[in-house]
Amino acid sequence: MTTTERRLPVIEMFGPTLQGEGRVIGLKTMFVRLAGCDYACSWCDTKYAWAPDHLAKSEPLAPAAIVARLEAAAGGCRRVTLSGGNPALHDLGALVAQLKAHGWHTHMETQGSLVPPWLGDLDSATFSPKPPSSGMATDWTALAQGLARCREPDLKVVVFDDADYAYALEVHGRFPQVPLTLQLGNRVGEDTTATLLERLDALADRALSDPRLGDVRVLPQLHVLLWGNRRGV
């Protein structure tokens, strides 16, 4: 089987719907959801992604199945998103080549534990290094070869408490060149919208008093406020 023939395990497509996250929040997006990841984040909100089962449950579809789904659904959207789990685990090279040449911005969501070869390719790329709270360590040297490689970089933090605060300083401190957006994390299956607002006030608050972040954002994830903790959206 020839690498354009390859299939990868969808575990998702949805949209067009908003970006959620990070600097292209708001922005409208097709998603691609890819199965498994090589982290286990405590609090992850797509577990059913890298789930002991997430194989069985994902659907191999070779590239060109997958772009000409997106152009079915996408009712003039031209911006995808490539997520998970972690993407970056897969051989994405032939369907970043094909979704360019049918004319999509292609964007990637990954925590920067891996490098691989068609990174470079992606029109852009959302980094999101996992904090104290996830449970997970971080490769720093792998996550610095990412955003080096990455024409359009940009970084999100989760914060959820005082230790994922001064670990997105210490990410600020690294890599002072990147935007970087603070999350505030969410509880699923806690958090209200009201709580969500209340927690989210307290973590602006906290950052315009911050003299270290000065072009940093503080956003919720907006799907979230939207649509509540449901799939497809």
Given for the second form:
2 protein chains.
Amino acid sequence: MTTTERRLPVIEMFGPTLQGEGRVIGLKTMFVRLAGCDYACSWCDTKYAWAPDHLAKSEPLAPAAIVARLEAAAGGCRRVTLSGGNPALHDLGALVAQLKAHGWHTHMETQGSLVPPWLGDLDSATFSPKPPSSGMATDWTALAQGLARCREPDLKVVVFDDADYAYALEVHGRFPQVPLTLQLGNRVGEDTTATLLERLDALADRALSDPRLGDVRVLPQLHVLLWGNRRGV
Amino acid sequence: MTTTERRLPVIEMFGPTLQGEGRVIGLKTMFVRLAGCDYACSWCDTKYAWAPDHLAKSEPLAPAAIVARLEAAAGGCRRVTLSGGNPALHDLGALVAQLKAHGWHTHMETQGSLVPPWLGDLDSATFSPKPPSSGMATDWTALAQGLARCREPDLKVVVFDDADYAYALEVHGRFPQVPLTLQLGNRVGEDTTATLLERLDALADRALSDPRLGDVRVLPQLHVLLWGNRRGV
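Since the one above is the form predicted alone, can you give the form predicted in complex with a further copy of the same chain too?
Below is the whole assembly, all chains and molecules, this chain first.
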């Protein structure tokens, strides 16, 4: 079996939909969600991608089969987001190469804990290191290496509380040249549109009056405002 | 009087606040709103910038005075949005030069009906040609020239109805290489958060299933979701 035939565990593929987060917010994109994660964030909103039995629930697909399915559903869309879990767990080199050969713009979402050799082949990636409320610890060396190797990186920090906000400041202090988004934490099953917008207002106020965050974005998750916490949108 | 001393009619300056629209959505920025417009869009949400007596209501400020006020209020923010009305009506060459000398990232919002000589000095600009519902006609030649002259242009089309949507398709067809945002039209005094999100959902559905819009963003006005139609935010 050659590299290009190696199968990847796909949890779901969907789209075209809107990218809901970070610097690429609002963009029309296809999604490929891969199984497995090296993290287990307390508030993860896609636990089905890595919780027990995720491999049994995933479909093993060769890169060519993934590209074929994207092409069939794309309807003119040429942007694909590789997500997870942590998609950097897998050898996506062949998939990324085939996507590029078919004219796709490839974007990845990762926490930045791993630095795969194909990272520099992507068009862009959003690095979302996890703040204290997640219960995870950050590997700053891996994050720095990933950001340096990526062609067009941006950073996104989810903020639920004061400790998360302080963490976002640390991220910005360490990587001041990388575009940073503060993303309001979404309390699944608890937040409504009204409470999300109220809390976003408070987060915006804080960031806007904080001179340590000179250049920053503050954003909600667009898909949650539009569609709640439904899966596959 | 030298060029640098020429005064500009400032309607309002505010910030830091969040950029509410287009590709730069969510970014922390200062705003400078200049008086006057060559258009009179039916649904304009900043009529106070150009409606009768706007010049009487504005404050004539020299570029150096504008920069000084921005510096005093910036609190670490180095991004400024020049807006209106149509800021391209004025000779902003000296202002842009002084802003750049002070390390500001300069962004303009314009409908693209005018092509001032200093356009290429800006870091970026959002061109928002006005759709049929505005009651205005588009000067395609000026728009093409402006986009070509701008270092980092993006396009934004407000969509209220079917004719506006068709217009957005025409804009994308004419300038397929320029990033395009469809922005949901905001019915001031009528829309609520709920109706805005409902209508945004419908617009997203339409754009997502339309192969003529392969690469596009669909976005609401973030500031309206957060703060309603208040002025100076």
